[in-house]
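The chain below stands alone, shown as structure tokens; this is the form predicted on its own.
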Amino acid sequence: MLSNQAGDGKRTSLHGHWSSKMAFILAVTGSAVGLGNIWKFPYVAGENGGGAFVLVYLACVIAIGMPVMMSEILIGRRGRRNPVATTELLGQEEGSSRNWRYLGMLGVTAGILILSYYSVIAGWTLSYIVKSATGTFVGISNIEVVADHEAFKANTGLVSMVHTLFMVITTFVVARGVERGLEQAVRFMVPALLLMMLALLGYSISSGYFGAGVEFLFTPDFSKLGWDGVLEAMGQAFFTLSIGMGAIMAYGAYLPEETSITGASATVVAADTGIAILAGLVIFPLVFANGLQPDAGPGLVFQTLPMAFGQMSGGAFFSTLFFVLLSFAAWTSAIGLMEPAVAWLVESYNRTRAQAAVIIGALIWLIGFGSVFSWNIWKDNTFFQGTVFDNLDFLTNQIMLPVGGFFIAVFAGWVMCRNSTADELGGTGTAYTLWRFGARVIAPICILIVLYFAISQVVA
């Protein structure tokens, strides 16, 4: 399993393989399903008119997300190495340049930077599990829940502690390897996440405002959707699917040859999108049941929802369940974000997996303090887009991920020859033709539009 070449001459991964197609789907779904689905998707949908945003988001997932995800998986499986080595190796094999390694390095770097602030928000979910379980939100008012959240963010020691705890548990899983760590974790956490989501959906249905939530999510109001909302939808498609950051490429390196990339990608995209919609169906009925506003922004999960749960019968239990769900989703995504850098360090510098996980984990943990301090001791030290957190979020989501996705599509669609991509995608039928058109034309054009408007906003 760990040799350089298989008996048929094809490469095998240096880190092992997923034991089955289902293990891969669970792993990639776990990486894709995270705070982007449950924390971010509902509030950006709320800020941009609900149903209109959802329609554009779904179009972006199909037109951009699907072909780029398939491209990233096929590149990973073809190279069977970490993203840096894979893009360098395939660049040379396809008669291009070894400088394509910078594409892999971009993904590795993006994963490190994203996880540095992602782990801080994920740490908040751990703290809110305790707050919910101890009844902090029972009967709480809007003013009190906002004050509690602001006091929590201002507590540098507490935020630092939960950020540290989250990075420790993430590093532990990644250090254990593909089958003993990554696969065992997602086999438990992804089904548990879905079960918790369904339990919360039942609770939301019982609120009496489920119809209002459905109407808000699925009735388009294009008067509330501007170009900013369209760009948000495109960016959300990248963020929520974990494409352009090396995680999917790294996971693709462990994918068995007999597994269909097209089928696996379609399953992951459907599952990821379905959970994002489910999150909206859980959250918005609770918001409407309590006379709250759906466009509450980033505070929707950490301010509006705790108050909503606090006013409802059984709210303490379901609030605890919700934040356990949120922490599980964050954990599975964090594992995927960290994996590319760990694989790169193992292969490039002859480190053991445990050593590499500790080194990368410590680096991410240290960078994360820039985001920890963004809400307290550095909150007034703003530059460019705002605080350190704001700048990391903008740099990764608005610039690095679209750039990475663009060059992944170009590499798979234009640099890799037709024989190589057809070999990975199982022939040259209709599915292959659609993927090739999407990767060569549709996805790059759409991504360039996203980048143009993102840069225009900065320049303006």
Ligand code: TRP
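Switch from the form predicted on its own, shown above, to the form predicted in complex with the named molecule and output its structure.
Next up is only this chain, free of partner chains and other molecules.
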């Protein structure tokens, strides 16, 4: 039996609470800022021609990202349980249906699938720490850096090993629990990463190609962007903000009553978007300065940055530091990806946190081999969108997260009564009105339109 039944209407979480508002903001920022900002954003923007993609992405962050993030936090805090139990409980409490639990389950599943490939890329970053430290990139040429990256991805044994290592450390932190594990890991990572990116920005400005980078990122050419690109931009907005899968809902469950959800969301959205744009401003000037390709795909940062570091004095040191920070960023995100599944297993099957973390971690680790092999032994086994990695990426970011986000917005906007949401958002002022319009109308309609046009294009 759960010990946090609604008595006076205010529940507490079984997993403990964040020690302060700052801790919550750090944790959510830590989950949001990750490979999505530094690895993914530049390469999807690069593959989709730059400016127009970036504009659509920014529009999605504001029009869909903000209201969905606020909805997730408020649902989470009201239910104070794992996403499955919370959606089930609130569905009933708000006079709708217990079947809203399937929304929670969709999220738990998405988290597991995303982490399965996320861990593989995070494993790459671990390897790049060692490569940097041992001087692999000192004075490397653009042809060599690309060849080195290709050879690295093709090394099944090595990539399997680093994927395993990454899952072990992630499972370890999740097993330690909310205050002890999650909070400590994020406290210094975000500020350190920001400083490092700013230093790199200085370098990219001095490369002589800063203008070309800015032009690529901010000059919209809509002839380069089809509906599939628009869907990818929307998927990227969901992915980078960690929304649409109940992760932020799970974090919201540990949020103290008095914290402002609007303020916390705005801070996180601004920090996350800022870091993604910063990454773009670092990477594209380097792409153009070194004759690399903006549409190099998932290998993009693993080619541009080592190349740039290889030309700096002290580059091996800074390169090592950079990949250490990126691994940290990936790690704090990975924790968030695992949290919904682990919290669900703990509450539903009476497991200890450690047992649940090991079970879920092992499952994710196994599925991850589909992505490990996507660049080597299964490289040519392509179907639908491409390799196993390509398909998981498409299914999660472009289908599951938007669908999850749609139902989260509809749930908070239409199913929950005005009193409940106003209670969580601290009254019915302007911010509340804007949020409610966003959650009821703008976010659901935009998501439907993009999904409709993109899917009819894929099917046609």
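The model shown is predicted, which means the values in this text are computed figures rather than measured ones. Only the largest set of C-alpha atoms that superpose within 1.5 Å between the two forms is called the rigid core. Residue numbers count along the first chain shown, from 1.
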Q) Relative to the superposed rigid core, does the CA atom of residue 331 travel 2 Å or more between these two forms? A) no
Q: Once the core is aligned, please say if the CA of residue 205 is shifted by at least 2 angstroms between these two forms.
A: yes
Q: Using a superposition on the rigid core, decide whether the Cα position of residue 138 changes by 2 angstroms or more between these two forms.
A: no
